[in-house]
Structures are given as structure tokens and as C-alpha cells.
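Taking the form predicted alone, here's one chain by itself in C-alpha cells.
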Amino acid sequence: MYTQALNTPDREDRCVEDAARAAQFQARIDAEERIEPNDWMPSAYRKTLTRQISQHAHSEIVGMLPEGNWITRAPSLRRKAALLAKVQDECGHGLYLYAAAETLGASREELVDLMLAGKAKYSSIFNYPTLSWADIGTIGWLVDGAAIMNQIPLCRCSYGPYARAMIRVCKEESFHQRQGFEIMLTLCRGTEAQKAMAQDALDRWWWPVLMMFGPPDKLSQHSDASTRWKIKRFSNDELRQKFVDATVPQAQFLGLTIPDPGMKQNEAGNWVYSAIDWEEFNQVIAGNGPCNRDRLAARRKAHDEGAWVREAAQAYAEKRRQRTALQAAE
């Protein structure tokens, strides 16, 4: 009982404390400035920025596997090497992204552990399937253009490993974009079966690809605060929307028909889309889209099949440090 007030004090001036700095840094995201892994930081900012940081790495790597599935299938050898190496690059994605999260002292190892035991999310666009090679031009198409316009204003994250990581992520993703529509463009110009091909991957695309924003606005469980720190700056229904005002002219160039007959344009110059079946992004988010299943067991047993690599890697850092401990001390 004694020791508890005599704490009382003490607790009392951390929150003041605590306050005075949480204001501080406020002035400090106001102001425009950067936030480096030194800095001080309130823990729930810290908390965001690692929910935030973390899935979307999960989703670069997982978002892999439904291109990686046409690679050996794709249908000429430079369709092959492109996609190859698009690959590789969401790989990168991931490395960047990761090493942003462990800046703010979350393990890599950890957050993996978490994606593969089913507790941490990745984009819910990345448990459809490709059923056919134009879903992998929609992809880079569709679901790159939406990475895109998500990605760039995270350039100017008020975090700064996140916002370095996403200028060179930003790039690569706006190639690929450009990738998945020569793909589309392609099948568009060939004939009557591909451009039936191309019609079909959008239609069975373009809703999930409406969702990878998130939830509306009224829905969101995290963007006050991530507005608020500047992680965000623009709302899910903003970028949905600037998302389908850029995509609506390209689909028109291609020839192809967005699957949505009550969409109309408004006086402002706006696409104004129909209702979002968000039951079924719920049942995504849940775990039970069309490939959840497939995606985490694919994951997990390239993760066991990993292990030596790991191991091995580990071993040989250990033998450097070592070796470098030894000639030191000589």
C-alpha cells in the first residue's frame, strides 16, 4: 500500500511528461518534419505504423504467388523474363519493407510468424485466382494502378524509412502497371477470343480491386489516427475514387466495358460507381475468399522448406562474427 503511493507521484509526472512530448511530436507531424527510429514516438503511433508497415510487406509477398503460378505458362519467352522479373521485384518489395518495420523494433521473424499463423492481414485482392493470362495483365493493370495511387502520398509518410522505401517501391510498381497494360492492350488488339479473355478478367477483377482501399470511410477503424499522424493522407474513398477516375478512360481505350451498368459520370467530371458488396470483402478479410487457404499453406511450406537457408545464413554470420572478434583482439 505504501509503495503504491509513494509511485503515485512519479506516475503522475510520466503522464505529464508523456503529454508534453505527444504534443511535441504533433507540432513536429504539423510542421512536415520526418520521424526517424531515434525519435521519440507515442507507442500507438508505433503500433500503427508497424500494423501498417508489416501488412503491406505481407502482401508484397504474397501477392507473388498468383503471378508466380504463370510464369513457366506465360506465353512467349520476354512474357516470361517480364513476369520473372516482376516477381523478383515484389520480393524486394517485401525486403524493403520489412527492414522499414524492424526500424521500429519489431522482428522480422516475428512479424512472419504472425502472417503465417493466420493473425496478421495482407491485401485481401491477393486471394482471388489467375485463371487465365489476362489476369495477369489485369493485375498489373488493375491491381498495380490501385497499389499506386495508394503508394505514392506514402512518399511523403511522415515516417522516414517508410517513405524512402515506397519512392523506389513507387517506381518499380508504376512499370509494372504500365507491364500489365501492354499485356491488355495486347489481347485487346488480337482477336475476337482474346479480347473476350481480356473482357472476362476485368469483370471478375474490377469489384475486388474496388476493395483492396479498404472499407468506406464511415467503416474505417484506423484512418483518424493515421490522418492525423500524416501516415495517410488521403481517405480509402478518396483514392477509390481518383482510382476509378483514372481507370474508367483506360478501359474505354482498350475497348473493354467496366462491370458495373450503373456507373455514370456526374457533373464534376466524376465516376459515380455502384454499392460495394463489402459483405464479401468481410468474408476475405476473414479468411474465407476463394484462395485464403491455398495462399497461407503455399507460404508456410516455402517458409519450412526455408529453414536451411535461414540456418545457414545465421551460421555464417556467426563464423564472421567470430572471425572478426578473433582479429580484433590479436
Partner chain sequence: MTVANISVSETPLVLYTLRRADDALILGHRLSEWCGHAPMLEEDMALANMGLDLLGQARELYAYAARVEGKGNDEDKLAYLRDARQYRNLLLLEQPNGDFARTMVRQFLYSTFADLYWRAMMRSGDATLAAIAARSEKESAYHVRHASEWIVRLGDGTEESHRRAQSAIDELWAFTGEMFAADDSERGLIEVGVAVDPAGLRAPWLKAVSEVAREATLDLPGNDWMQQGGRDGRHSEHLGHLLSEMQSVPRSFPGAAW
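Every value quoted in this text rests on a predicted model; they were computed, and no experiment measured them. Positions refer to the first chain, counted from 1. Throughout, rigid core stands for the largest set of C-alpha atoms superposing within 1.5 Å between the two forms. What changes on going to the form predicted in complex with the partner chain:
When two forms of a protein are overlaid on their rigid core, residues whose CA moves 2 Å or more are considered shifted, and Ala313 is one of them between the two forms.
Would you generate the structure of this protein in the form predicted in complex with the partner chain, following the form predicted alone above?
For this one, just the chain is written down, with no partner chains and no other molecules.
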């Protein structure tokens, strides 16, 4: 059922690292040219992008679960339709990100298998539970907000198919972000119980959202090459700071308190946040977050229980092909 790769690269040929080609490649990157699927690229570039794009795709698909958890309990018909449409958008993002990864020679099937086997990562944020309706507002407001901070620079990423996918994803994400903020605004202008629900959600999500930008710059292992290749244009800490600076006034507008009593604004106007608990981040990445097991189990269940459906579709397509061939022969 999975589509095949757009092109089947001649791996042997492409993997031969050639100093002259590598220099030419870097010159193209430096000149802000887009690299396209059939262009020569260093195997490390291909590998880095395949990893990053597929992790991004997995994040969209696993990310359907925490929000999907509230589709059947959305508190109004308008919210229910908006949430269902939003989760559907995420599925669409996953689909075109897998398609972008396939242009690098990987197949969706093998990438999905790696994720189901627990060998490929997805965003750590989706390993936290959604416990109230306010979590849906908070995810839109903060998680999508953080994703946008990360993804807007990716619209200028050196790899063409990824950059183009990001342009479309970012448009939809910013719509989701506004929708999330609007849920929060409604709660914060609502009853005392609703306000308390909103504050509780912010208290639980704030620190995990800051962790979404990845480890601090001094510890990040992938950044150097990614920066040289213009896959990454800002460091983790730079993006995190941009996000915090954009979010603090929004929280103030909502009348919510960011759960960081030590946070202060410096002379440059940046909000300086307290130390992040990177041990928690490492534990979640290592599989010990509150929902890691549930998320993978849900994806595996969908995959396993869907196997007979995919087999049926394949068997039927094959029967049809044979019948058509037979008719043509007659």
C-alpha cells in the first residue's frame, strides 16, 4: 500500500565521496540554491535529512494521538469539527513529509517500521498525556507555536522538497496555533473552573514545550553539519528564546501565570527562564515519558489491525490487474 520512492537512486554512484563534487555541492548551498532529489548530494546529507524528515513525519502521526484523545469529548460541535479537522491536517502533514523523505530514497514502509520498532524518534512532547480540554487549547497555543518557530526557518532549508512541504505545513500550523489560543482565551474568560483548567494545563505543558527545541546548544550533537548545510538556520537556544519572548506577553494577555517564578526580563527585553530539567527530557527520549509506551502501542495496534485491510486492497488490485491483462489478451 505504501507508495514507492520517487526515484531509485543509484546508491553506489551517489555514495562515492568525491572532494570536487562535495566542494561544488557546498558552493551551491552557500549560494542558497535548492538541492533537488536527483542532484548529487553527500551521503551524510542524505542520511541527516532522511532522519530529520522521517522523525518529523512520525511526530505528526504520533501527534494525532494526544489530541485525538479529545475529539470524542470536545465540548461543542464547533470545537469538535475544528479538532477533527486539525488532527486530519496533521495526518496530511505526515503524509507529505513521508513523501518528502521518499525523494531521498527511503520508503514510507521502512521508515514506519523503524518507528514502530522503537528505533526512530518522534517529538518528545507527544509522550505527555492530555488530561483536560484545556490541554487541547494549550497544545494548539504552545506546542504548535513552538513547532512554527522551528519550522519557519525550515521553509528556507536547502533541500527543496522539505522546504516546500514546510511552507504548506506552516500555513496550517499557524491556523492551529490561533485556534488553540482562542480556546485558551475562551477558557480564561469563562468560569473559575475553566480558568483553573487553563492554568493547570499551562503548568503541565510549559517545561515540556521548552524542551521541544532540543538540548542546549553546548550539548547538541547534530547542529554543526546541519548548519553548514543550511538545514538548520538557528540554534536550539536561539529558537527557544524567540519562543519564550513571543509567548510571555500572550500568557499575560490571557491572565495566566507561567510556572517559572524565577523568570525575569533582561535589559535587552528577553525573558530569561530558569534552568530546564534536562534529566526529564533525557528520560522521555529514552522511552520513560508518561505516555511513550501507550503511544507506540496505539500506533502498533493500528498498524497490526490494519494489516488485513492493506492485504485485501493489494490482493484486489492484483486480481484486477490479472483480469485486465486477461481481457487484453482475448
